[in-house]
Structure formats: structure tokens, C-alpha cells
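Presented below, as C-alpha cells, is a lone chain in the form predicted alone.
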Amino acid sequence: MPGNSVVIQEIEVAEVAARLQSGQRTVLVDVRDPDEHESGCLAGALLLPRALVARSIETLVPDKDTPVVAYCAVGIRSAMTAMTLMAMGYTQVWSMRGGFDEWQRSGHAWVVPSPDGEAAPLGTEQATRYARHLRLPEIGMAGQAKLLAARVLCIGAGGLGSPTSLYLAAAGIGTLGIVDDDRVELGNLQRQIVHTTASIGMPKVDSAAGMLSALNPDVRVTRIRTRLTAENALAILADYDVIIDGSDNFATRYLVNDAALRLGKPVIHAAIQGFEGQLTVFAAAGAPCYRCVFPDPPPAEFAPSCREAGVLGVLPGVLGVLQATEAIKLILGIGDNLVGRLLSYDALSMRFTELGLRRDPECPACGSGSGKK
């Protein structure tokens, strides 16, 4: 009947933000489902799926004159919730127009609920910076919080380390360690894009840190200006979740492999030469390791350095971006990574080839006689 119709009051997200900022008494009720809550919510909101509102709201909000703002994803479920609350006698009830989606689009801050009931905040600028990540169901607020908490170590700030570190910084990796003892040279700039002409003569870790911090001030860059050695490898790698191997020599690759195995750290390995590159992930958990694939280094004449043989300038960009992709996937636990697979790239033919890798049971680093199972 028209005389019994209920008028639902809607409130704009800007007004909700203003109420919260000014400290006006307001109870927020998030009526989305639990799996939606995991992607983020407004700070302090009651996480109460719509089906539970009528049963629980009087216990949680006994004073029916309390101002209540209900919200859902886009504003439909919250409007129905507002009708329920008014029918129960609540006198100041609003449905937030556009819901949590509009709150996100407007750049307001929100938080990620955690299992212990605490929440990891994401500021307004961060919400804008990572907005395209937040729209991906595979990442969302919870995933971005994982990226911001992650620690990734880049071995080398050269051809591979440059694109890898840039994209990891842009993605919001919270801590990036950079290991390199070289200085920037003019001949580096054809491919090492984390450096500029003004950086010539600077230590690479300082040049890289300046560029990465300028790109994303959220990122904490740890400068490790040294050469990785048997004496320091374990101590350096121990503090990181994922290791990016961008080294350009076999000795360092074996060293990184052995230290990572001992520590149980995954290594994302890439190598480049001429017009070709290769990429794989050594997971350090019962999967093939670097020594399984390359038991012994090849003779020097079959493995010249980039300085000796040359390299296409854009080639490390392709492989470095793929390294960053694998790192993000490992941190988030999404997708299929390259463990047990070697991806080979030929720039001249523009062709990717995939090869299966098998663990060597006699491998001196991870085989049955090594102490690693």
C-alpha cells in the first residue's frame, strides 16, 4: 500500500567519509558475504552478512537511535538492509550509494581484515596507486597487503635486475634488497634502464635506489654494495622471501642456488645472451635446482659474457619482466609458476619454447646424498 511504503535514505560516500573524519557517531555495517570482506572493508565496520543482520544487529547495536550506515558492493543489498533496520525500529539508517565499489573508486582509505581480527590499512594514495591491482579478484586488498609486506632480493642491478626491480617497486613490494658492487658505466645504459646518464660513476645500488624510491616511495630499498660470496651469501639471503637471480656468471648462480636451498628460499633465475634468454623457478622444496640443470659450468669458450658476445638491449627487459611476474605470483600464491619448467625465448624468431626439468636424485646440492629431500 502506498501509505505503508518505506522511504530508504541514501548517503553519498563523500558524506560518509566526512562523518568519519569529523568523528560523528556512526556505526558502519558491511552486509556483504565473508569472501567479499576478505578483499577489504571500511575501518571499524561490523562485518555482518545481510542474512545475519536481523538476528544479530540488536545485540551489536542495542541503541536504536544510533546512526547506522549500511553498505554492500554497489548499494542494492544495503538498501534492503536499511528497510529491515527501519522495520526493526532503528531511527537513523542510511544505505551508502554505490557501495564499497564507489568508495574504492573515490579513493578513500580502507583496511584488510586479518584472521586475528586486526586490519592492515591502505591509505588513500595507496588505494589510488594500486587501484588496478585492487580490481583484480586474484589480488584485491588482501593480495596488495601481501605485496606490501613482502621482501624480495635482487642479485644484481644490471640488465635483468633493472626491469625486475622497477616492476616490483611499481607493484608495491614492500622491501627490495639490491646486491651489486659495480658502478654505472656508459655502456650499461643500452639495457640497464634503472640507471640514467646522470648516474654514470655512481655505485649501482645507489643509482637504483634513487630511481626505485622516486617511482614508489612505499618501497624500502636496502642497498647491499658488495659482491656475493660464500662468506656472506647465507646472511644476505636469509632476510628475504623470494630471490631474483640476475647474476651474469656461473659462480654466483651456483652460490645463490646452494644458499637458497639451505635456507629454503625460492629462486627466480634468468640468463641472457645475444638474442636469447631463459627463465625458470627453483622452488627449493623437492623441485629441480640449478645444479640439476647445470651440473657443471660449460667451458668459457661456450659461455662468453654479454660484454664479450653482446646482447640485444631489450632482451633483459623481456626476461626481467617475466622474473617480476613470477615473483608476484609466488608471493600471492596464484597461477602456475615455472617450477620444473624452463622457458626459452628467441627474440629473432619471436618464439617461446618450454622444456620440462627433472630433479637429479644424485645432485650434490639437492639429491639424496646432499641432506636435502
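Predicted model only: the values in this text are computed from it and were never measured. Rigid core (definition): largest C-alpha set, two forms, superposition within 1.5 Å. Numbering follows the first chain given and starts at 1. What changes on going to the form predicted together with the partner chain:
Annotation for H108: C-alpha shift of 2 angstroms or more between the two forms, rigid core superposed. Positional change of M86 between the two forms reaches 2 Å or more at the C-alpha, relative to the superposed core.
V27: CA moves 2 Å or more between the two forms after rigid-core fitting.
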Given for the second form:
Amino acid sequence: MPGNSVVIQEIEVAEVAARLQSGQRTVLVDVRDPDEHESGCLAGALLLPRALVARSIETLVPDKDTPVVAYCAVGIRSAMTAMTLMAMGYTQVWSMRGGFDEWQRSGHAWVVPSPDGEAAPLGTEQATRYARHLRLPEIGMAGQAKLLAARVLCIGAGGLGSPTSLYLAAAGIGTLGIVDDDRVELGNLQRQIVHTTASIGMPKVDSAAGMLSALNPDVRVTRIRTRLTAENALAILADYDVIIDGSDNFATRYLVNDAALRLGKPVIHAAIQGFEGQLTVFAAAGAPCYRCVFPDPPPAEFAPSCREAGVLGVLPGVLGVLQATEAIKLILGIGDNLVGRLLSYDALSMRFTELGLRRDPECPACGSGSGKK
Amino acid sequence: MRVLIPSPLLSYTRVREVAASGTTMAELLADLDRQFPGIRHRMIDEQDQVRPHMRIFVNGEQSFDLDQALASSDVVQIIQALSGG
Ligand SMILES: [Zn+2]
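Now show me the form predicted together with the partner chain, since the one above was the form predicted alone.
Let's see the whole complex now, leading with the same chain.
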């Protein structure tokens, strides 16, 4: 830069990593915007967007001989920041070449700052595993950290629970609880894809746990080999943030609804028969619940099970993957969810229809009728 | 008008979508029962109430009232609670 007395010193990411590892005093200054910083940064970096540098650096780093490494996304904003700092009299200033993008590409560890100022670390293997999530502005580091911290309970490891739990495990849901008391049968395998022919005869929770852990060792799978009952439902659901109802009978569906309402937990509901599926989200407070929509189950003669009525094998795949989608959105707090809307799917006509649900003010579970029962 | 039939009632209609007519919900249900004898009883109880495991939607909005006026352009969808998973 002829005519300019300030020469920017650049530093390679490997050299920065080495400085930090050896414990050499280094102040890291992240000059990106707050939303960039929040989606992932170097551990211990000060967030100081470029526009604020001149105003705030002397308060944050009063000693002008302190070694300072500035970084941005690719190394341009940090180069300009380095010039500003040198002009202000800082003697040891570097701009990190290639910025945070190069830091990530090189496989160095990084963290996501949490709202209370603590950082949740994401290892380099995780950064690679979830790279496609991290690319999405709606997820990023902060969102992936939420998924890794989330606790989701799948009621049933059958047709719906199979695809739901597989995709949730792949997405990095930190804790997956699976409730089921059945064993794997040959006739399940036409649709229950979390199990294999080799696991026939095994408890479904064991078979599912093996498959899910093999898919993603980050996931802690909690096996709950029992049938949900009025006695155990509250205790089982209480440990989880989101409940996924993939059960195969009405008694369990009403139990899940009532327990989740009492605990204030959202339920992602799906049910299937033949070529038809239904999906909705029951999320407590003010929205319709399962009993608002269907106050009573059909009499037994009008409600054949999948075993009796038959079901297209791929049908629970469609509905289960939609349940996983709604669960992930709820955890991340993004998009519009299906609260108050029932999605009805017909595989034969390949048609989705959306039906508006209404809260029943006299509902025995969530309305004025509660307590009467 | 178009009427969408739920899986558990396909034993009456064989097909998922049928045509039926009526200027009110009550008339529509009567016409359905003429075409598919017995189907009304599966949806409506002896007190003329929609059975608690059946729901009827007109153009995507829930309908509880058998006196509700209907137009030939309306789409009526019938839903039954399903338990399969
Ligand atoms: Zn309710």
C-alpha cells in the first residue's frame, strides 16, 4: 500500500490456533455483526462489530501492547479493523486470514455463545455431521445447539415412531425417549423401518436404540419398555420437551393428551389407516386438544386396528417424517406449526387437505368440562 | 357437491370421493344415505348429533349444525378418528 504508513499484518488460522493452544495471551475480537457471532464464534472472542471498534476498544482492551487478533467472516472487515486499531496506537494487531469461514474449513473447534454468555461447544466431528443444518440461517450453530439440548419422547416404536425417531436422531436431538412394550415381529417390517429382520423377537425399544445409536452416537436413547398407563404417564412425559404420539390405540392417545395438557407439553399427533393419515399439533394453552376434536373414541366395531384394516407400508413414513419436521420446528421456534389445523393426507389421490380445528369451551380435558370427570 | 369419505367408511362408498346434493347438511346426509344405505348412521346418532368420533368440515371449516346451508360448489370432508400408528 504505497503512501500508507500502516501495514496490516495477517495471521494464518493455524497460527491463531497454536497461539491459543500454547496459552499465549491473545485477545480475540469478532468484528462481525451480532447475528453472525451468535451462529458460531471462536471460544472467548469479544463481540465488537466493526462500527463499534473505535468507540469501545479502549474500554475493553486498555493496554495498547496487548496482542489482538481480529477476525470476521472472510478477512476483509477484520483487515480494516486492524488498520483502525494500529492507527489508534495498538502495537500488536493481526487480522485472521480467511476469517471464521477458513477457521471452520480447517476443522478448528468453535462454539456457539448462549444467551447467558456461556458457550456450548460443538466438536469438529459434529460441525461436519450437522454442516447442512449449520448452513441454514434458520438453524445455524445456535439452532443445532438447541436440537442437541432437546429432549423428545416418541410414544411407540412402530410405523410412525420408526421414521420419526430415525430423522430426529439424524438431526441430533440430544435425548430421545422411546416408549414401547412390544417385540419386533416379521409382520412389522413392511413399515417399521427402525427395526431389521435380524431384530425379530427383540424388544422394540432395544432394537430401535441400537439402530438410532448406530446412526448417530450423539443421541442418548432412553429405552422405556412399558405400556403407557394412567399411573405412569405423567412421570414418563415430565422428562421431555416435546411428545410425539405414534401410538396404535385410542386409550394411549387419550392418555397422552391428558398427561401432556397437565404438564403443558406440546404433542405432535399423527394417526393412520389404509391410505389415509392425519397430522396435527396439540400445544396446550388456548388451542384445541385431542378431546376437543374427538371427545370420544369410536366404538370398537367401527375402529379396526392396522392389523385388521391394513395400512400402506409407506404411509406411516410420510406422516412420521412430517411429525419429525413439526418437532424440529417447535424446538427451533421457526415457521408456522399445525396448532389448530388438521392435515389430512390421502395417498391414493395424493392429496393433502387442511381442516380448521376448534377448541371446545366445554372440553372435558382442557375446557370448563375439566374437573367434572 | 364433492364429498370426501374417510377410510373407515369406504366399505359403504368404495371410493374416496363421491358426489351428493342437498341445500343443507341434513339433506346432504339424507342423499348420501340414499346412495350408500347405512352411512348416515355411522356419522349421526339417534339425537341427530354428529358422533363424537366423526367430524364434518365444509370447505375446511368444522360444521356441527345439520341445518347449515350448503351450496353445490362446497366441498364436504368427513373425518373419523384414526388410531393406527
Ligand atoms: Zn380440549
